[in-house]
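The chain below stands alone and is given as structure tokens, in the form predicted alone.
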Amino acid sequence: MTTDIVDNLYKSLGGVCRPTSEDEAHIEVHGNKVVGANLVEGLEVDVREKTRSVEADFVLKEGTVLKGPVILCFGLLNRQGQQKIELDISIEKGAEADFQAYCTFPNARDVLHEMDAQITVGENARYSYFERHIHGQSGGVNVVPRANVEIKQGGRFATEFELIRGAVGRIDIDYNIDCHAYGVFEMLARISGRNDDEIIITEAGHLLGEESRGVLTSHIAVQDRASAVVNNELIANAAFSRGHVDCKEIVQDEAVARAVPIVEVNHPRAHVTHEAAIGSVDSKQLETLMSRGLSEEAAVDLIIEGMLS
């Protein structure tokens, strides 16, 4: 039975990102229940499964430089549920790793999936996270991820959340994080709306050291009567830190965005800088687009997808 779940569970992601070797650490996770598991020598793991919840430690030991990427594939195949992952994820001094989390949630009709994550990258160490959404076509997930990340000096930290695939239902993204002296952190979002979804994002980072630096982008495309808000705000204290707020937004139908980009410098030698759009398809990339033969629908679409790839 477990065996078929993880089959499944695979099977409504495309099978694209299945592990296919003993070198690649992966956990399972359906519902509330660990499913399958396979670990790999540096990287250390404590999963604990509660009653309402799933809570995982993650112990990358110093200097483990993992050659595969860690997969996480977490989701709930019935109409119905509550899944809760609670993370803490701690990558030590000079090691590096990327993980991917696939959340699967294809039958969907009343489904609450949180994540709740402590992150901390320590000093010269770098961690990536890629986590891809797949709904189904009448949404009926309510996705609340929040996540603390400290960068110690000299730490890297990249971070890439991806719901284009089916529809949203209503997803809050809430990150803070934290960095210090010659740290980098990049956070990207990249979410389509239909229908009635509703997506909220809210993103602050803080230059805290000397020569840190940090991106927030979001695109996000809405279109029937769908909403958008996005909440960016990164502020610089220390000397030579930098950074740049980028929001892309393209509203169409009855669809709604806003986008409220903060920037706050505290020290003189620091630089932040922002870019926001919001509005319909650009017109002379569609009428190019028709003029070599597509409908209009067609060209609006392939616009949506060049920006959200």
Second form
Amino acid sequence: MTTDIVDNLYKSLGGVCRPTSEDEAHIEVHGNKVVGANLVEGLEVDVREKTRSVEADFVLKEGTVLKGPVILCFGLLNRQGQQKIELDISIEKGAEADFQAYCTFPNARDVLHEMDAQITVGENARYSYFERHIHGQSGGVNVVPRANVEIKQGGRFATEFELIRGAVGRIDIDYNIDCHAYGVFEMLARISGRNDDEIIITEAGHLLGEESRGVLTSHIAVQDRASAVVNNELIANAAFSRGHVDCKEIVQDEAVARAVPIVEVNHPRAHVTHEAAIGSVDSKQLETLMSRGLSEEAAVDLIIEGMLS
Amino acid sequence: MAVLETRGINLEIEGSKILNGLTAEFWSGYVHAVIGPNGAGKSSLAGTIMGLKRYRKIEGQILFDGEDITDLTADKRAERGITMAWQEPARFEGLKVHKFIGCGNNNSSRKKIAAVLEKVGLEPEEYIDRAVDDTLSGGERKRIELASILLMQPRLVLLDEPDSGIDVGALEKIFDAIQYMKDQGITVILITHSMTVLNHADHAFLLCDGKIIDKGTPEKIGRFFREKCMPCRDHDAHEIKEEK
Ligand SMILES: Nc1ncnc2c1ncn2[C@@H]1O[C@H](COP(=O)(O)OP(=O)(O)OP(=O)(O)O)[C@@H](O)[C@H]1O
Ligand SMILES: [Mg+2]
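Having seen the form predicted alone, could you give me the form predicted in complex with its partner chain?
After this comes the whole thing, all chains and molecules, with the earlier chain placed first.
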């Protein structure tokens, strides 16, 4: 029974991310039920099913370097329902891991997907987290990811959020990052919204220690009546801390986009920059592709596909 | 036989006359040059023939293979076989070189894309998976644009300043590509103010203040341009005579 659900979850993702080897750690959660899992050495996992949520604690032991990625597959095949994942991820000193989360809601009409993550990247540890959402065309999903990240001295954290297939529905991301000395973080969100989709991104990065570095990047395309608001904040408090906020939004039809980059520097030797570009598709790009025979519509699609890649 | 004809084209942008009763015939299979000083209207002529938005409100007529294409949008003109390369090519964030080059040809393959990259002197393995963004130099983007045109196999190509931003070594590759297009029977219009480029043409037009004021062999037009064409107002009165 549960293997059927696991199969169907992966099938709805196009089968692309199905773990194949025994060396790969994976865990599958349907609604608030754990339906499959495989564990590997060095990674401690404690999963608890609650009535309205699933709690999962991951500890990657000191110095452990995982060979393959840890695959997390979250989803709900039903039209209606709720899923809440409470993650506590701790990457201990010197350990390294790549997590890939796939979230699928192919039939959603009225689904709430919440994620609350507490992430600790230990001293000189490395953690990358990639999250891809695949939604159905009707957009009946409300996605609410929250994360609180602490990067200890020399730790590296990279995260990428992708929602470009299917309709968004509503997405409201809120991430907070505290980065200590010599730590590095990179956050990238790539989202495409149409119909009445609503996209809200709120990210705050705090460069607390010397030589810490951070980049917040959002590339968003909205069409029809979709809306996007990007609130990116980068605060540098220490000597030689460096940061950059980059926001690109392509707007078509009656869509609306807004970018509110906030940069704050509280140390004379820190440096933070920001760049925001919001507008329609660049006319030279468009005409170059049209002069190769692409219709205006096909040209716009290709330009947006490039920007979101 | 003329593959392209412009008849009495007037173009005005924001109150200023850019093209001024421009009439010309471009013979099929020839490499034509349009030479003229800065601001003469060369890029505007290219944009007008291509049908770019900014240059669509014109008086006069453009005929391609005898068909009036004046009211067609750029993509419809491209479908008929007209294409162009920009003086300053666009940058495309994230768009891969192979996607960009392949987009104008329904039967493109990695192998064909690699072959056209080689034709413009770019090592395929080094470029094919990069993005057409500002990590490429202007000269590299120009050559990638030319490669995309080679793969498209058009019938008429407008090359706006094909030598600008190109170093001497790569310039030979550009000229080879122009020769290759000519060998394929493609009509080429080279837009330039360089004598070196002019020498690769079979026939030349001199453009001044939005008008063709002379035409003939590249030698004749080149001499004229070099000796007398600055300022170009001096030639308003010059009569057009064909030199065979
Ligand atoms: N969008 C525009 N708005 C106003 N004037 C324009 C516009 N585009 C071109 N022009 C003017 O039209 C004239 C012709 O410009 P065009 O770019 O066609 O010249 P060109 O011959 O290609 O020059 P160059 O050798 O510098 O490339 C110039 O005086 C230019 O300032
Ligand atoms: Mg020009």
